[in-house]
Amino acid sequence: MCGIIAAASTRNVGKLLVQGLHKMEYRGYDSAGIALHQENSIAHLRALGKVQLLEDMMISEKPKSKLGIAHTRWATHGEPSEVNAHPHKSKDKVYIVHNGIIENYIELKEALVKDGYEFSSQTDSELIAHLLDSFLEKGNSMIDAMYLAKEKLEGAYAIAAIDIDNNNSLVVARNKSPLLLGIGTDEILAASDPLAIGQLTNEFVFLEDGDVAEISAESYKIFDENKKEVEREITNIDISSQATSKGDYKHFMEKEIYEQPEAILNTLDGRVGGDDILDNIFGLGSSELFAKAKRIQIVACGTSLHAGRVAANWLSSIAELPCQIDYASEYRYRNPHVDENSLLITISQSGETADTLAALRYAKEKDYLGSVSICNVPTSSLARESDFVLFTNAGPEIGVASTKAFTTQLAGLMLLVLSLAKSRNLNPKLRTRIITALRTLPEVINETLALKEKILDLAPAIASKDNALFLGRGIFYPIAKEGALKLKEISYIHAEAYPAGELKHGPLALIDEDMPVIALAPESEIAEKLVSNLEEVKARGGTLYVFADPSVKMDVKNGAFISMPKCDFFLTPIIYTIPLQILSYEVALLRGTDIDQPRNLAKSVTVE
């Protein structure tokens, strides 16, 4: 969960890492580092905490050099340090970068120190630079030495290594952790996200899990996992500078709040044709897949699983599918049985996320009928592995708390909803009126949006607090559990959610003046349950925050009613998360703490 950039040019290369290092360190800000190749020296700079300590050191010292590596920290092995920063090097001659986990390092580091060399550091990253260097010492290239030292790492990695004697040209490998290289005009770049190198190019090669390249200023050579030299193709991505600029918002999870009524109509754009969805909106031949689809597998982790949880009931009720859901992480350790005809869904904003590539690639050796992505990343590896996939076109999201990711998700997963309901020939009349519903989605959200003012009122009350709890039913117990997790994640208040029914066996226990208690409250046929829910919190002197349709009947003293916009019933999800998005930053904002990167949180979750 870090982030990788390194570059040959016949410029000075300093600049240009570290401001890639600035657009990465979503993924990983525990601390920072970059190696830059000097003729006879290499000047190695690390530093503590974010990349702008890091670029202080480097307004300092004022390093030149063309070639180069740079690396963005978020914590696995070692604990954030500068001597567990990147790059790590051996011997004062080899310097390397990585993303990723050494499963075997104890066994490599054991064989290694006997050896001779000496670790500086806790991590698994130090011992590829000795084991690249012991292969150097014996006369072999670094592409020699690279393939040499891959068969004996087990795991997952992306890596880019110097070394003293060759100022011309690095090399990079690739394993089970993205990786990609950036055409320029005269120099070459690689890294662990586009969005690191797309202010100096728009032309991208992906690299294939066992490759490994060579990169000059002038030109480029990959070979692949049997060192056969191989083409891939180059990729046209325009990296809008806006889309990774906050503009005029305090944070970009602020920002990227507001756009998600501009989000939604990118979702949606394209795939929905008068009264009902368009065919094969998933890839060629997708729309007949579906028609076979029995039963559904829906893999996923954190914020996605929400979504996916949302998506369960979505399935039972529109496309009468069964519908199992697991967290990607655990999917594989029960030993899933997968009925005739099974559809494997996964969802992941990056398509990165490790557990959820497991997952799908477990699922490929299963009788699965096929798999389908949820994802907001074209190039990701999760869209190009899986069968067929629609893309959310929410745009970058660079807050590590999902919001538009969160919230397109639903909507593309609504669409394939709808899209196996019609393969299948079902609910022609429902499937018009949620079509219809979506259209107009985008202004809905914009009502919502405009609710901020109310919930600035709450927020004091719920920032000087210590915990929270959530409650809904139904099918808002998944937004439920996303409104506490987003709480969690940028404000540090401890918050559960549970299922409103669930209040009296165990958590009513908690109910005092102390614990805030948010309650989502949609017109429906369970409204009435969850306001006799409501009743208990009231009765024992807790502080009720509810969000609820206008026709529910709720007398709040203590705490506020907040009446939400009207929209139909199986939309709802998406516009009542919205406030909860608002209510928690801007409790973050009154606590003061890191809203964009929130403490031992990355974005792209790349290790197991």
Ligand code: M6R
The other form holds:
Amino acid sequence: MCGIIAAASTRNVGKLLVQGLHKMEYRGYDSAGIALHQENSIAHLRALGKVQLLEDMMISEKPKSKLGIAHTRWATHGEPSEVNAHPHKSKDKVYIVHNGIIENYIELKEALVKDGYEFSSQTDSELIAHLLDSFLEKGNSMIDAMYLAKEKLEGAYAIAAIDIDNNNSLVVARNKSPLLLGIGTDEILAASDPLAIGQLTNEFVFLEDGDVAEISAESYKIFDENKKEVEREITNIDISSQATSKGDYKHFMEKEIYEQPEAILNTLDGRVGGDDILDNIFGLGSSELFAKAKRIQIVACGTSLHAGRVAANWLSSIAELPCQIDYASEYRYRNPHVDENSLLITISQSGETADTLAALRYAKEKDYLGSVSICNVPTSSLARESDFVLFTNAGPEIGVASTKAFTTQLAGLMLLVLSLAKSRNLNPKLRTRIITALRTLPEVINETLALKEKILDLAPAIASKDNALFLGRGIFYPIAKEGALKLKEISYIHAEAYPAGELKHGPLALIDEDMPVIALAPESEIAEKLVSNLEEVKARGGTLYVFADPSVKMDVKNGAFISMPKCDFFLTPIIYTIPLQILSYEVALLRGTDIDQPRNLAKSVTVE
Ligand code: M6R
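Moving on from the form predicted alone, kindly provide the form predicted in complex with the named molecule as a structure.
Once more the chain from above appears, this time first in line as the rest of the complex follows.
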């Protein structure tokens, strides 16, 4: 999704701004641009497509500047095009970059048009440049103009702005869209993502909603929503030491799949002791709070929601708690009734997903016991705004398709379920059984990763089709959904998932030689019923690819039967996810898609 970087420096900033844009490419984008202050003019370059194209323009034009703003755009209002790319400008004087959505843009645009402003793009962002210009024209400073603009703007935004009359400083503003400052040796920076400036500094200042900051090469000033100058804490994070290179792998996604044994170890590290879960692993006082929980509400999006669906099953079986689960984008709009002693759980890799954050903020106004988040990014808004957090410690996930983030979320959610069960004095023997199984999980994942050669044999048959059906039952239905999501997002093959028992109620009509069926058949009390469902597919000439426990008896002639390693039933969803990730990756590789940055998608979805 959109990315902002801005810098005021004692040296040339063009190259470092473009390097910052490269670091944010993983977020997904369709165009890129830069505006560089050159004393009497502002160099303005924009390119549709990859950041590399913008970099090529920079190499040929060689603009020199010590103050600039740059952006990668992910289209919301207006198609991906050069003219819609940021920075946007007003009269060659004011240049802005914007992340987020201005909800009242039509009415603001109409007023600006009446005042004589001409719009050249279809974006909601361009009006910010004109609005700032209209206030600067009346003699306001850029800081004052930004506050006046903020009074008019409705929606979410992170903005960085420069104007022709000031080659010393730039101004940024944040409201419900991430923005932080970085204190470098030769410059002060601003960015929407710490990864963009992690090579230049370890010192970050996270702005709060309502903040406006003025940045020059040597100093910065932050003002809060009431325009009062404030000090915000400086956080030290060594981002450059966090692995953000592909190493010997072809894609980040591939690397992240094979990092899972270590990632899971990191999720478990320091959280289990002896044969039980440790107390207060979600923060001081969390165990006490968990003892009061009578009901759970989960909200999340995409892959994180699938993790939540598995957890809902675990909550019922292990912690004996009822659980309601909602798409974060829907939760606020169904007038949710909150029972007494309900706990809110949000799940997010990035911790910046706008829908999930909006759901959390809405829920905080309701009568929940508290909010708990499972998150991978310690500096994220979700982590900072939740009452209790467990970091999954998966390390940066760069591939748009979630892999290690999902399996570590599942491990983190299991820790949550065990914590709730312990606080409620429930199922001690089962807890010990699961803790023992968790300790061997990284080994079992390694065994599962070793199935790659067998999965490679299946990939061509799936890659040549346009559709696929994923089947699972019970706790494996969300894993089937995750398998279908993975395949569709990176290979662009249409894929759907069903609980296998539902097949005969409609989807069976789709079965023919062009509809591969990928099924999950672990050892379970309903294994035989699942096999009967799969026989229905066989009987209609369908091709079956079954990932199954060796004990499952099934004769697959048309397709393949792959035996899975053994592990405790409650952890099998984690294990059965792995071959589906590898399969999607290998299929996408055969189809030659842009695996790490699939078309139309963004890693961190910061608009609602
Ligand atoms: O950062 P989050 O976990 O909140 O992101 C939620 C979804 O956007 C994300 O899981 C998305 O579905 C992935 N691309 C799936 O691979």
